[in-house]
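Just the one chain here, laid out as structure tokens, in the form predicted alone.
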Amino acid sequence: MPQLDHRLRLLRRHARGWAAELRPYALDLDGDPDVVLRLRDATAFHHAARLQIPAAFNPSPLVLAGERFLLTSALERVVFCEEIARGDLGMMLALPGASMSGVLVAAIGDRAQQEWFYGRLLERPTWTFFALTEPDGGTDAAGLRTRATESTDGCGWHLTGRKRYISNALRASMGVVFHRTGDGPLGLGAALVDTTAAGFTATAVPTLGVRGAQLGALHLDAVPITAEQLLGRHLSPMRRGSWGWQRTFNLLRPTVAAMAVGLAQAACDHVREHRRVLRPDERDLLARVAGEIEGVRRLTRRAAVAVDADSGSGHLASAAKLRATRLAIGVTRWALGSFGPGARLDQPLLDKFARDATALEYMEGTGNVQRLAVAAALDRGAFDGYPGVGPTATTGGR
């Protein structure tokens, strides 16, 4: 596992303290997503609103003991997000800031688009949305139906379509909408959208988990946008479409994996804290669970280092996201089982953890999407040399 240096240990320690400020509000947020609006004085709220803004646009980055942090690297995001999600995953997703849209804008936006997007974030705490998922096709880019059509007068474009399960859809003031301008892979694109634009409507989608994220459905009825809002307009169709998207998702998947690790750790901590007396077999199982969490944490950090070095190298990111999601679901269910059949009623916070864990499956590609990515990487030998993976793992090198 990549060892955390002094800077990252410093970030982890502070993030853990900020998460502790948020944990007491976790169940309140689960009942009312607007609780986050009353936490503007919380340290995590304040810092999250201004993180993930590149140095060129951020005159006042986070400074801890003389060290500067931007959270523009995958490894920094992994360290920070694991700790905040360990406090509460719903709260992690409810905080304002650049979030996933910021990673895409940094990857394919031109200078003017970046100045507009990051400038808005610096004005005040601002929520953003990342509108990829659609009601009928999920996150399948090939099945994307939302269309951007050029105006008849040639002075702009109009977005028409529907999106679903969009985090912070009701509280965001701007975000990114994925769309098509034509058929095939060269027709894929994304646009910056202001939620006050005509024809933009957001409605709440009831969920069992991550209620704090206030998932919503977007209805886009000929929403007007200018050519300047089309992300990556300075790039070739491939680079502003599937090429740029894939690299963005590679950078984001370790972050989602880190959230899953944080949630699993929170459930494990809950058992340690509230089951003071354990049988020998239960102590052994708790130790095995802790070891499994540590193993996935190592994989997640290794994936972050890999995509920081090459954003096109996403096989470890897919493996980490797949493994961490399964971990969070499994550990939260095991934790519930540790308290007997009435656990969901007797341990409401643990019940919330278990409900939240199921949502991780649908963030940044489902398990099947990640399995296909891992299988393709295995086929081309990308995992050769990793312990327990590749030809030598099954043939003994013969």
The other form holds:
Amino acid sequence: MPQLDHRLRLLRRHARGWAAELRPYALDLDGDPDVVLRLRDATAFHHAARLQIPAAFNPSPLVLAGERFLLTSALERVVFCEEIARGDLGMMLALPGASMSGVLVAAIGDRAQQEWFYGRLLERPTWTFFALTEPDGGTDAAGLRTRATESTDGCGWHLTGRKRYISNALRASMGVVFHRTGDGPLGLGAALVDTTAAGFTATAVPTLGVRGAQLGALHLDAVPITAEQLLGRHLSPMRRGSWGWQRTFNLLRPTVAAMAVGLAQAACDHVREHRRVLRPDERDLLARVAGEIEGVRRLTRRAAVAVDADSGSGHLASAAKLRATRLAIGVTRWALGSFGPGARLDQPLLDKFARDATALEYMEGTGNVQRLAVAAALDRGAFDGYPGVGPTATTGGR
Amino acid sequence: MTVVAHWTRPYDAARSVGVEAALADLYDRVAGGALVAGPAGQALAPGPVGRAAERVWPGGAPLRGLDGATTVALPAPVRDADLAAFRGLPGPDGPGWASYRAWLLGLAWLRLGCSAGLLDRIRTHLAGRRAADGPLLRQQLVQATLAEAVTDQLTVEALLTDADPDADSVADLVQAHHQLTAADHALLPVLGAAGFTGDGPGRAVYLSHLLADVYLPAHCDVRMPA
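Next block, the form predicted in complex with its partner chain, ref. the form predicted alone:
Then the entire complex follows, led off by the chain already shown.
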């Protein structure tokens, strides 16, 4: 369903307006990540802070023209995030709210954990962090080194380890820390962590792009947590570990793809707006770029529909993320090139877009991770119309 | 790697010290204390040159009194670099393009050094890392990327080594620069997010690309003397 229905078009139209409010601050935010703190009155800031809170915990959801939006579905997130990223990707990632942690808490948190997490979000605009990546192992879950160890008195746990490249690490007041409690896949876990806890330290990691997201490094020095903070304690070790994580990442990947589509569209818009006179070959190229963006946009929406139907079905999401990242990087570089020599200094917003685009490569699995996932899905016949041929084939395709 | 002797220092500095040091050497070698203006009238100069320059190369125009010549803020991730950016300068024109070829050649050696340095750092970085099924350096997708990049670098080296200093076009050098940019773009993601930090290898790559953006002419800009 690549075409949006009335309800989603309504969301898109409003989100586009909210993003336009943020755009004038995009370059300021690039220079100073604290600029977002001065945008509390912006509509997108206010809404982002309270979205992704499920109906059971949300007394005042977003209502537009009588329609209620929770952004708990991947398709709604895709529509919203594309438009906000079209305003500015750095701003999108700098906004407060449930963000990636919210998807994990919704997927594997128990009722009390969800009440605590969403309750904090409802109190005031609150930033959250999602601490998976580690300095030496990237996002490879099997290589996680951060440990949760049970206290000798049996009264709680302690988290020890290091995380790196964590968005909003310095301004977040809570988030999730991925860790292991033991060796092997059954030893994987995630915990809710309050950033005021003893032993929790966050330091800034300067980046080339999406500087508004203020990436940080976390140093966890025996951070005390209670058993109640271990996410998914009501689930089996597999379901609260790699099984649950995989589904969460599948739900998140179309959102990252949508951000890439929004950024590519922003670069395309910039060329249209600032290069009013185009040669015929340039007009042809612009039309091709617009067509390419639309193709990836539709693939991304399909991927969102697929994970909303089955969160275990992440192969289209991998394809969308792979192609959307290439799109954003390619279109932002093309846009710079279309202004000729000196574009990076003369068009600082486009230079920023091109720097921001490279961040997408590292979000939710690199290009190579997605290529391997797509290849494995092709082998097993997961793509409709492409029968499996490898030893893992399970279906005959269409 | 055999570097033409004249360009050894900017190449080596870019490969193992940093872009700022390499650019200072290149400026010393080519412009003698003047600002080097690109085809859009911009210059990116070492800080000391930017603060003291009195003329613009290649035309030799005095900087003082140039209408519209202004400094430009550096992009946020490199604003701490000891570099100065300008716009509104007279770019290469007429006979200036012949001299400008030497600048593009030296800049290509600098950028080749930067690209080779990136490959060095990637190989060192990956040597100590493992994926689930073995060393990252042995992963076929990684090996393919490194092989393509080193092949690009070798191609550029071959082109630069035998570059004709009196050629009546800069097209070959422009191609070399674009090939280096593409090689860097392919290589950097291999580092993962470590290549995206403002104080990591990506910073030098970004500066290299900023230099290319300031100094690479579009085809229609070049009017070599008859």
